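Below, in structure tokens: the form predicted on its own, a single chain.
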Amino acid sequence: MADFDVVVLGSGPGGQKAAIAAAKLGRRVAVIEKRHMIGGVCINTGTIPSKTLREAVLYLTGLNQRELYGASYRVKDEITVTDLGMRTQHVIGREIQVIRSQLARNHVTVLHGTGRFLDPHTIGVSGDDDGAEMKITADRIVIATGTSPARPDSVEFDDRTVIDSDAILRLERVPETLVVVGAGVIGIEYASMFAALGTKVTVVERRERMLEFCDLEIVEALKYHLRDLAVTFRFGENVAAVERRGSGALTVLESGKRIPADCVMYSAGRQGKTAELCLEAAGLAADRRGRIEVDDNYATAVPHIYAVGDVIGFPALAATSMEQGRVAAQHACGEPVEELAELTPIGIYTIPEISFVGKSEDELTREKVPFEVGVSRYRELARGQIIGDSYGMLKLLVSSEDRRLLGVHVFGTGATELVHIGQTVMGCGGTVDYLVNAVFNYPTLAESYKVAALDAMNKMRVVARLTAEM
């Protein structure tokens, strides 16, 4: 007999819901994972500490209050690390908590180490304080060890002048200048958040463009914003060389510009960490980003062998790495599966935020499907002039030929939250009538729905009415 039923590698959001998951099954679980790392890189050094160095940066500057009471509107003159920090810590250590209580509560046994396969059914775990193995089996294996910041070998990182997005939560100070390699999701959210703080922020990407998946108006209303927080872009740019100078480093680009900064950050994408798994003693590999492939049930080529979260790559969002974890337990338990919901939203925490669910207008156009667009501007809205937010706006794709929601995009104060109203219409099959007859509070910035499907409203009947007449 097996030592437990299900063990699961890492306790990040896929590892603490597939462990939650199989014991409320009433199986025997077992969560691997450092002791300084409960919650794993969402907890500790990912999506949670950023959000809420987000917020921090958003009160202390008093961006937010920018146009209702100038710029000089700020909580403190001068912001401190240890003025980001204080709230950052506070959070991560709630939500640790949080997620004890949680295992604990549903009897879940926390091995504390780090786990390798010996074979495929037995776990050793080597302990946090002495280093030693021990060795555990389990009928089940759901592996959630997520991921790191790839590193290219090319660059000296020292966590200090050049540093990538974990060693960014510990610089000493907030650096006057900064270069940030790599304009994707992480990069782009903190390239925003120090513009916010001050720093003058250059951005260095290799494509044309940045977020290709989202929206262009959207990324260009982003852009725009950016810039007025004197932010350089240098798009179609590979960087050369980073040479550490002094208190500072050099990026030299291969078109022979040269920008010096205080420092320079690294978002190259991200590494699934496998290295350490050892899995070929389990039947298994990893391709060279050190992701696992997994079928529909996320199950891997090892059928008892299960992965979940960012370690299996896209969309690699904590959100969905809860759903596949608790997928995952219920397939491996026995239970029926009922597969994951297509409309995912996803959000992008910049300053300001941009959030989209369904396609977007170049999707919908390669697909050669018609469709009309509706869009609500924040400063049309009576909230929107509350709050000062005069950038904001919410963009609905609808189909021309039965008049279903195809596509929200929404950029401005609130877009992560309000786009789960547009999401919720689509996974109900809505079209845009239920929005225009809708009543919404007043005033909201859920009412830019209404006026964004009266909006594609009233193009589809004028394209109605001119066709009719030719």
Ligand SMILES: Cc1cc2nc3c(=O)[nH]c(=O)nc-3n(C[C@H](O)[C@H](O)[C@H](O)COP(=O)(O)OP(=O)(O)OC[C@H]3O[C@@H](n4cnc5c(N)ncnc54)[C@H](O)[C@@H]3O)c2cc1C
Second form
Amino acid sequence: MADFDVVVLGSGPGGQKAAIAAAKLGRRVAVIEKRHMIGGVCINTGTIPSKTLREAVLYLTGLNQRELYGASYRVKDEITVTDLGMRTQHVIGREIQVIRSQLARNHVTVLHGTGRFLDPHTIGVSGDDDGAEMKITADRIVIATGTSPARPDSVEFDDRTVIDSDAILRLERVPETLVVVGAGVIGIEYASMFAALGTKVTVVERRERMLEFCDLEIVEALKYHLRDLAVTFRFGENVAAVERRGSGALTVLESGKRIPADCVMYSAGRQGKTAELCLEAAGLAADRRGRIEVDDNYATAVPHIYAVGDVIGFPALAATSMEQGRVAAQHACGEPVEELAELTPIGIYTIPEISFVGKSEDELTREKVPFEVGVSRYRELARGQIIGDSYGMLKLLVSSEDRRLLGVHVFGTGATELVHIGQTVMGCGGTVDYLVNAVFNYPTLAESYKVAALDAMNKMRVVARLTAEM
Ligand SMILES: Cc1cc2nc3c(=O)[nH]c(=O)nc-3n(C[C@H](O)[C@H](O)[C@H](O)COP(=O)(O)OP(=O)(O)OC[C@H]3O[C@@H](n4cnc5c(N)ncnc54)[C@H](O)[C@@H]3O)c2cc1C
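Could the form predicted in complex with the named molecule be given as well, to go with the form predicted on its own?
Now the full complex is given, and it begins with the chain already shown.
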């Protein structure tokens, strides 16, 4: 008999949920994780620290209160990395405790160390302290080892002036100037946080636009806000070299521009953490970005080995990783599984934040699906006035044929929470009529759904009337 029914490599959102789901089904489960990484990238260097840092930035700068109390309003004049780090460390500590106790309650064995395949059913675990390797066997194995920031070979990282998104959490002071290379989600989230702190940020992006998967109008609104916080965008530009200098680093662009800054943060994608796994011993291989291929049930080419979370690639989000972990464990334990829900929301914690679910205008146009747009602006809502958010907006995309909700796009305060109302209506196949007739608490931002729904209905009515009159 194997030592465990299920062994999970990695304790991030994917690994945790896989382990707990298998334990709930009565299986003997072990999780292998490096000593200081319980909770994975999510808790230690990714989602949780970055979102907590954002909250600390918003609170200490008083940015969200400035429409009401004036442009110079601040809770603290000199914001230090200690002020910011305190909140982050507090939340990380609590979250680790929660995960440890969840694993313990469900009788999941936690083995500290680095795991690697010795054969398709045997894992070697090298202890973090003495390096000695222990062997364990398992009937089923789930790989949930996540990713780490990709570091281009041509760039010399020193974790002080030339850094990646892990090292940005360990800065010794808030930089006065910062270059962010890469305007993906992580790059632009950090760019907006440092801009809010008063850092002069330059974003360099090889593509002509950023966040291409988001609604264009909303991305334009975000760019406007970031420019207002003194962010400079260099789109369509490539970095030729980053030179470390005495007091910072010089970023040289292929176009000849030179950008001196205290710090340069590279946010140039992520690499699957498969190099240490000795996948070949299990009969598996990863692609050049370290990702592992899986089927609809998250099984790899070796049927008793599963892979979930960021290590399998898109969408590489905590929420989807959790669900993949749960589904993989169900399948591994021979339980019936349902496919992952089609409608997954995307949340981008820039300042202001963005969230959406369903299709964008561009996608619907490409797919030749006729639609109408209903818009609500926070400044026309009582709650928008109360909280001092005049720029927020919610946009509904409604089918002109059967009035079904096809997409919801939100920008501004509470966007990542509000989107779930639309997701629920869409998930239940609802039409815009539901939102027109529903009564919402007043004064709330949720009311924006009703306002946008009425707007869409009115536009559709006008189009129908004018068409009939032609
Ligand atoms: C800066 C940043 C911000 C983010 N913000 C968001 C957000 O707002 N919302 C969101 O949904 N997602 C966000 N993400 C993405 C999210 O963090 C990931 O999708 C999620 O953490 C992936 O979970 P996972 O289970 O794949 O593994 P991870 O969380 O990556 O954890 C993998 C774990 O496996 C361990 N491991 C690796 N190799 C081995 C080995 N050989 N042996 C033992 N253990 C091993 C690692 O130590 C690590 O702890 C963010 C990511 C970053 C970097």
